[in-house]
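In structure tokens, the next block holds one chain alone, the form predicted on its own.
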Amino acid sequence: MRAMQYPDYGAEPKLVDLPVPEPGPTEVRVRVSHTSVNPVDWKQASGKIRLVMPQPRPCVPGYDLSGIIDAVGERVKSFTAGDRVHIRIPMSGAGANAEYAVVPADHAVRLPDTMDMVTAAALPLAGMTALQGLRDVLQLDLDGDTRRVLVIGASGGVGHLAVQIAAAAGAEVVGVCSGRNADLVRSLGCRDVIDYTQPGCWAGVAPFDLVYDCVAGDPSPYLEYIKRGGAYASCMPGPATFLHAANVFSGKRVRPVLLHGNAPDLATLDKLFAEGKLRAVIDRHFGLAELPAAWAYSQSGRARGKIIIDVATG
């Protein structure tokens, strides 16, 4: 099979053969159509993180796909050969960026008939990284909230479906942007914009309840807008974001955002997606063998939404 692969920290990933993989007796092995490209997957590949989230090597990124099961595990009763399914590969592994890839039958989730494959690749990783900053994190109530919400980074890969998720469950939401970008985050939900380009632009937009931060990890500049009570959030937490979680004394929680991938979620969005209150952005595409030029697009930050990997045509 045709697959992605670098052979170590800093190397860039090449197109090479492998041998199409066999699923273990928990496992299911997927003809992968399309996976998404997300920060980790560069991040890691380059070694800076290896000390919190080492990788593998040689190692075959990715950690979204969308496809066909083609084979299961001898202990796999919840699926078929033919079931169309999309998956957040569990953190201990990769393996996305290939023509096959073999994951634990618990993590894949069945597609709903109505959606098609580059919706099911943009979804897991990013869509669960919304869900549970919004949920679990900021304590958003999914069945009815109508506090108000700012999302960070609200046209980026999580802060696009981070508003639309707020949106469903009934949150005033405000997103920050680039003015290219308001006429999208008004579009998934957000009732006012901030154009962090333009000076001022902060003049008269608080109180927040919350703040999801899908951007960086300092959230020194957003304090003073945030409730008394309120909270701040990062899924991209830096050395700042711990430094405030320790002060309890300020009346402003500050947490940040550790991805715990698993089904259910996955089911979630995939309702969420079914009733038409979520949906993925797609910016661009790219082939397999194109995986350096999705990573470099990606790591300009002037994505919208979320970068897809043709796997099945690339």
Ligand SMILES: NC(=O)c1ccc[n+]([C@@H]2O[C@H](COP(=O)([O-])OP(=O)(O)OC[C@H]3O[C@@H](n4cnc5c(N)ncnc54)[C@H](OP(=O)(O)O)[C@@H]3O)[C@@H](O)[C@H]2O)c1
Given for the second form:
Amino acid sequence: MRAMQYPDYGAEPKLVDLPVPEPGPTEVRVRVSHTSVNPVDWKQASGKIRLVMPQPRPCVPGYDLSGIIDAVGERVKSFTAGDRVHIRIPMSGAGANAEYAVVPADHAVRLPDTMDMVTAAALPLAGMTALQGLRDVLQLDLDGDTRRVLVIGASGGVGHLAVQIAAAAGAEVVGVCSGRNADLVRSLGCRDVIDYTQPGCWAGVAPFDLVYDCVAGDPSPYLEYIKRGGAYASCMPGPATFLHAANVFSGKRVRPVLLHGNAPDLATLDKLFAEGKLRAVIDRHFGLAELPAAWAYSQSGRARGKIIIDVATG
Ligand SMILES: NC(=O)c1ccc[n+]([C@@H]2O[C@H](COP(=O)([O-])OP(=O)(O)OC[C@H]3O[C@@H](n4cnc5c(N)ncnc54)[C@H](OP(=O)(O)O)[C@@H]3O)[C@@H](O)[C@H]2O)c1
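Right, the form predicted on its own is done; let's see the coordinates for the form predicted in complex with the named molecule.
What follows is the whole complex; the chain from before opens it.
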């Protein structure tokens, strides 16, 4: 099978020919239709985060995939060949950027009938990070919550899904992005947009109950815009996140978001999709062999929504 693989940290992924993998007893094999790029893919490949997120090498990168099951392990009862599924492969695995991938059956989710394979590849990692950051860390009530929510990085992979999830809950959502993405994030549910490229853009901004930072991990610039009793969460946590998290006297909760991929949360995203409350914005498509170009585009920091790899056709 065709697969993109890098031999070691720091090396570019190259197209290689690998044997089609056999599923273990609790795994399914998926004929991959599409994958999507997440910044963690190229961060891990660089080796710069190997101490916290090591990867076996050689490595077929990629955690998100959609496709059709073509073989099931002997103990798998929940799926059969022909099922349309998507998955965020657990961190110990990767392997999405190949024509076939074996994945743990208990992380795979059958697609809603109306979900296309591109959306299915776009949603898992970024969508669950958006969902868990809002629901579990910031404690937004998905069943109804009218509080003021700020999403920083509202046009990115995680942010554009966070905007929609918060808006679907009933929140008053404000997005931070550059002016070129203002119309997009409004169309996703932002009542207002702060264009961070404009001087004085924070003048007169009313305080927020919840702030979800999908760009950086330092709450300092935003603390004055968070109400007492409010909260800040970052999916890019750094030393500043943990320093502020330790300050129990500020009256403002600061917390990191660390994704725990799981099938029930993926199914929650699928339900929102089926109800018409969540869609994936797709920026660009690349072929499988173009993975390095797709990573370079992701590294630019300018992606609007998700970057898709067309594995079956590319
Ligand atoms: N902790 C976890 O478990 C976890 C999970 C998923 C992702 N992450 C991390 O979260 C980060 C975001 O991931 P992603 O997939 O959303 O990235 P992404 O899609 O590459 O984000 C790109 C977006 O960021 C926006 N942006 C860049 N600088 C900005 C700024 N100063 N203010 C506001 N928006 C800005 C850009 O909008 P403009 O072009 O308009 O500036 C662009 O639309 C990554 O670092 C990723 O590694 C962590």
